[in-house]
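Presented as structure tokens, the chain that follows is alone, the form predicted on its own.
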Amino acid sequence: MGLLSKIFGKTPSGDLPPFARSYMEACRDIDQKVPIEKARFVVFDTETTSLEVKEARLLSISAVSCTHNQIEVSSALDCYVAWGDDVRPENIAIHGITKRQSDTGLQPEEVIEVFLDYIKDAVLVAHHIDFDISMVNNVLNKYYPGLKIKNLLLDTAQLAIRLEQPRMSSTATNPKDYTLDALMGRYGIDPLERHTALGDAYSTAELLIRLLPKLRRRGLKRVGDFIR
């Protein structure tokens, strides 16, 4: 067993392509001193079929870079999965996703190279992100078995509830109190195309460069003050 099989789990390295070997050893080297203002975060929405993980596939995924709390909006990634005719019509009343675009969209081997091109050496952000790295394992796992996520993960609905309720447990909150609707009304943040993928990424990450003063203020300074 090599050296990243014995550092990764059960993933032979050498059998992954080169951009997956580089995008683990990216994430190997992400430093949790780093200060907040000079981490790089990556703020990522999906869009699916379903909210069934099981059952659910994935239809287009998009992510933003955060870094000195602005958000690059230059480049950010917008991918459509090209599922072939599988787009059934209540898809398309969800999230607004035509058959034309999944047709034109990128192969789901194609999506994953380019998601982990962006998000390798990042903070990997989202809104309940457990749902949505599930989606993104699923598809990792059925092209290239063992390969997971492994980024740094930051939830902004837990990190929400730990700055505004630091002594409740986050199972004793109201969970509508934390969707990112009702925290956007909160904190003033303009809905910008609600439920794509794009949309609620930008959103998502315009909540976080809100949050992130707030644990500043409290003393948390460093990735590793705060992450998972």
Second form
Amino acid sequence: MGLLSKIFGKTPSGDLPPFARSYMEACRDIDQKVPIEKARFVVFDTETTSLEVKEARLLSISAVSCTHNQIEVSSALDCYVAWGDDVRPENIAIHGITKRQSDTGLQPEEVIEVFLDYIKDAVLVAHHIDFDISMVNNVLNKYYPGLKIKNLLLDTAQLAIRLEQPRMSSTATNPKDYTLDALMGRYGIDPLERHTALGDAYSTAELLIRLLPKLRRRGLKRVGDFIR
Amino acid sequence: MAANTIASRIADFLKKYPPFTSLSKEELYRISSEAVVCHFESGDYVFRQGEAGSGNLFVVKEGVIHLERQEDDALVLVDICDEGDLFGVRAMLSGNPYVFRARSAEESLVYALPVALFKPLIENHSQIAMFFAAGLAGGQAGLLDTHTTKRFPYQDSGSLLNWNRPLEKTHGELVWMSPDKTIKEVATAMTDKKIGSMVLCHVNGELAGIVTDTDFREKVSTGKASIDASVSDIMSTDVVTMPLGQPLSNYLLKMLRHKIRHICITTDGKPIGMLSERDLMAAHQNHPVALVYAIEEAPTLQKLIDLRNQADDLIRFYLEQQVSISLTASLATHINDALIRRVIDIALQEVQKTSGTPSVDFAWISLGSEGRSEQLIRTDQDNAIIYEDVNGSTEDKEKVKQYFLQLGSKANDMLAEAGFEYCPADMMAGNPQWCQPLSEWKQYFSGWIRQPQEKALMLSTIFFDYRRVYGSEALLVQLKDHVKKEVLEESIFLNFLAKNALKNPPPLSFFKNLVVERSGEHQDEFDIKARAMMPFVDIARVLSLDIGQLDEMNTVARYHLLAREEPKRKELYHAAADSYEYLMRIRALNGFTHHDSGRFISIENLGKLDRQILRNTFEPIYQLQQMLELRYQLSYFN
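Next block, the form predicted together with its partner chain, ref. the form predicted on its own:
After this comes the whole thing, all chains and molecules, with the earlier chain placed first.
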């Protein structure tokens, strides 16, 4: 990762606003040798208008911060994106985000600034993280071309598969067994408020703090051990 | 950014459990939004013994946390916390390091709540302060003292509505004198007016103090004060006053709690009259003394039954108002004894119609819980008759026996009608086996003591708690001397009795969710009598017999006497006494609610607070049982 990111990181940084530059610099110093009990994890979830990355629009983004296997409730981040009327997505209703909430949300630029500042120095965690990262990168790229998420990434679905089926390749598992709902059922996690970004982020965080100690006993001790 | 969903969810969880139940929504939300959600694998430590306080209180969301104390070589399990339990309080209150460790016994989720947020709550909410002060959180010892149990919120008893009637006026004008008068002048005035106390007021009408007959006896007759001295020398200045217009029950409770008979009634801070216990009694015919009098004079059985039902309302009212259990139990005992004596009188009159007066002395004894003066609620009757030995032919003896049997059966029948059900094991005075001359009783006791088989031990647990209710005291004294001598000679009997006291399952296994009855009619209920009360009773009996204490049968009194006898275990014995009182209270209230003996408690319907206290009462049982094991070497004893 080192070389690529250095090359990639340098090119656009000149055009970026200060907060983005400071984010990029922080990511450059990521140390994969940090023991997991010392690392800060940010567990996040996004709500979007579609599951197709290309057409989906980001509605909200929520996150909680998690260190020492503890979730700090006061650290929770819950941002709604205030899209203008012209770009308001049609199927907004299914997510329960009313027009008012969207109106009281932050401008997309503000959301980016708040979120990047929040995730600085942290390992980013989500359930099926690829989708959420693509969504965030789309927004980043739209407003600040060339800006991308650079954090170390952890996918709780992959973690669970690694724990439960260490010898199998992830393609051989049934995806239905590794949805957030299925895992919550299996690990005895009370649903908080499903299908809101914050509710899902919190549930994912609860899943993470249950999985990490179990994986640690399998010898995965440093952040880098989790990243494939 | 607001953490609304997560914090509201935590708040929803917390508000189900004391002490959070008394917080407002906003306060709960504020605490919850600062919570840290901690996950522990089985065996992980939340904190370790000797570690500095973390600045957090902990509430178990899921799983089980063991609080353990390292003592020399042994690890002592202090408490087990499960869902909704709060722990880590002591370090918070004292600021000292943790005195025990908290270890996760299974995968657990724990909310850590910053102590800083609690400090203002303790100041603003008496219930919260009380909760911590009373030691109700996990691992806090020394609970259940009477000051705290007094304040648990129970609802008003609807059956005593007229107790809620406000006091409108005092009985008669206030009689008062100036505190400048001499002792002699005041005493003369009191004698003239035939009153037992005198209120002393300054000229502006403000209360100065009060003198009572006791003051004259203790401070004048003893020569401490001259009769020409000013009365202000002997008056007491801390007069209990209450304003007019409170519900009658408040005045009564004040008297009961302060153990006084008079309250000075004031308006705008100035005394306007005295209210005596007697005035209250007149205002309400349900007064205990009035009840006992009425029972003693009841002309018919029917009247007795009515009065006894009335007494239940009174006992229930006392229980719900947190009047001390010893007082309530002694009231119930007085009432029951009066009723039993009246029943025997009536029965005796009937027997005398055909068979004349008894030819020898006899005594009626109550056994079991009534013998121990612990019957708050009417349960099965356990009683027996002891009569003087008859010199004469077998025929003469048989005649006397038949006489007392007739008396016994009649009294048993009447008691049954008055709501004391027949004993299912037929331990009643009307049973030939339990209606015997003194010599036979001596042999019974000797047999139980010298051949302590299972049946004998079972009988011992009932018959060793005997108390005379009617008849000859001399017979009882003779029996007691005999028993004392036998126990002393045959001390191995105590080992059997101790072993028997341990036959109930060790209370530690109750800890997590309390052991409930697994089958039959009382599924999912907790047998408070067998599993919590009997161990206390049985242990108190063994230890009392061991120190030769055969006069006091009451369990609470037995523990207090033991504490005096063995000061180094004082705390344990007092804790046992307090726990037993608490158990008596919840059993009686449960019984009143369900119109039964109250012995089976539905754990589901018990509030979390009561559940915690109930669980905490098991700790002294556990310690006492361990003590018995060691003292009587029961692990080698079969």
